[in-house]
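Quick heads-up: it's one chain on its own, the form predicted on its own, in structure tokens.
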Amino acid sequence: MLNLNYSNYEIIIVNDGSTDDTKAIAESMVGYHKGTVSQIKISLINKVNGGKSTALNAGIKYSDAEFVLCMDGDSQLSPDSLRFAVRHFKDAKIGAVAGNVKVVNRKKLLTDLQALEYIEGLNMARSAQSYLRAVNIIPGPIGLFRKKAIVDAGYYSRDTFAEDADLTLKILAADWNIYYEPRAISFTEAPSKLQQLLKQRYRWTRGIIQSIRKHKKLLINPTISFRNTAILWSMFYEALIWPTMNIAAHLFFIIAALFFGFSSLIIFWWIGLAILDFISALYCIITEKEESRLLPYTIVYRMFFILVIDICKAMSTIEEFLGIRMTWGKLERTGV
């Protein structure tokens, strides 16, 4: 953070009741230290645990500052990714930037088609939605915000497990628009095991889906705002319908394979989707000047890797809508 090129801001930590050595961290750095063009504060809150939520908000209350940037603790941004995105709130009716997030841990299997599914499954998707000033989540590991955005949004909201999705909808909701700028990049710790990928994913899906129960109203009633009764819409049909209707297409040829003889179909299909993966992948790897090794992953991303996905995403669905109770959960972190 102290590796920024932006000439005035302020770190802010919040230690959300750490039991390792965070806090002892945390305070041998407040104070003033030299950054990359003047002075950096460095200041700490220490706060009985309450969650992300409470922890963000605490954070930001105590910030006098006009903007303020909201990330994650295993995150790292880029040393342009203040400057690019700060600009963009010359427009006054912008109330937040999302930023762009890239896995740094590759090298791996499931890290490396993680990585290929920030660039071609999110980022792109960001990048239409840009266009229209109304990207739908504004990701935890770097979003800038013009403060009096949160203020009118009421701050984080603690009753979701996605409070970026809820907090998102909520700025919309105040007639804010949101903005997407790739240049600024935050390199985060992706889930290097299947159980662990999993239990983020089974929570991003029952948050979001909370997220969306929570602002039903603007789902059913588009006089309210078209504009974020489209951005619902097409976060329920991610959460909801997509993943039902990828799994009801694999079985579909499964079914016509085993029992009907026509296995060419599987071969077919799986090529096609193959080559529409290779495409949408080496535009966005192109524009992003990502890594070209990542383009052979499309042969078992879309098949294999987001089915799996999607079947995380319907199992974490049913027990949403059964009431199941659930915690926030914790991931390992290796610290790459």
Given for the second form:
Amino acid sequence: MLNLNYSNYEIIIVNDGSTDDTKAIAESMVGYHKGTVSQIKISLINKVNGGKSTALNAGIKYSDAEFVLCMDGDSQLSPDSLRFAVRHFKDAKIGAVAGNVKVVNRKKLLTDLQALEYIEGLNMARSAQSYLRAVNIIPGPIGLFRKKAIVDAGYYSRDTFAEDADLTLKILAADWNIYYEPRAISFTEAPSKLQQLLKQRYRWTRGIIQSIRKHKKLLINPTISFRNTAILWSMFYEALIWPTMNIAAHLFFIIAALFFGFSSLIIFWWIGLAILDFISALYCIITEKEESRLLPYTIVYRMFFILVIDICKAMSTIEEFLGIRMTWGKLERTGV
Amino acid sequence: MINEDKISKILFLIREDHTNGYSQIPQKHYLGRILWSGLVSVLLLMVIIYTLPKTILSVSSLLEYSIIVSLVLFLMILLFRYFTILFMAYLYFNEYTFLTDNNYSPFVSIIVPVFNEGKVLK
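Output block for the form predicted in complex with its partner chain, input the form predicted on its own:
Okay, now the whole complex, with that chain kicking things off.
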């Protein structure tokens, strides 16, 4: 983070009651350090454990800057990320800029599939939403905010499992615009085991549903803000309707193929989907200048990966609606 | 290395305005909904079973029709979703500018929350 091609920034580390040697390591970093362009001040806040949202709120409240960049402790920013993201704030209506998250621990089937998902499924959708200046989730690994927008939104909340989605919706509800900057890149470690991945998606889905429910007034009343109603419906569709439809369609078509002689039709249907994914992935890989070796994964991506993720989403949706209590769970980082 | 001369310790209180944890929804409320929707589905199924012999459709042709209609509907929704996203992403890239203003560099705080991440922080 000292290598950013930007002159005017500081780093505030918020130690959220760590029980290992994090405090000592963070303390050894406090002070002024030589950055690429200027001297960079590193400060440390030690607080009792209260979760990521309280840690971020502590850092935001401590900061005197007009803009704050919120990230995850295990993410790495690309040198130009800040320079490219900050320029959008010349537009006074922009309240936040969502960055581009890339998977750093690739070369494994599961992490490669997630790399493809981040490019095709998440970043492409963010580009589309950015055209309307209404990105619906500012990713945890990189989000640059106008501090006033966070204050207007009432800071990060602790009442959902997806504090980044919730804050984004609150910023949009406060009538700010949100843009996506593909060159503001943050590298993050993706789960390398299926169980970890399912835990992560389980938490994301429940968090998104909780965030949607918090803003249900906007969902059902387009007269408050038509843009925000459209955003919430698209989130509702992606989180609830689409996974259910996808699972039901797969089950239905498998039964139709096995018992009613529709196997050739179903095969064509799957091939059609794979081609569609291939074209879409190709477009995203070209626009993002990504690795072309990810392209063949599109076949596995549609047939298995998305289906597994959708089953996980459906299960978490049911559990959320039944009000089953869940724990946070934490991804074991290898420090790639 | 710690720069002792440049460090000042400040003690400040952060007011926590938010509730601890998240609200749980009463299970009975949703179980009731599930039971009601199940009951409605069973009723619909019974209506189909009862009225089907009175129409020109047979069970197998009904299944064939429903498979084809579902397939087409599913593909239409999928294609609409894909092409809407692709088209809007194309519009976004079309208006995207690569220009940066070197004179505009406001002060930014980077907030790094850490919990037992010393290994990664290092």
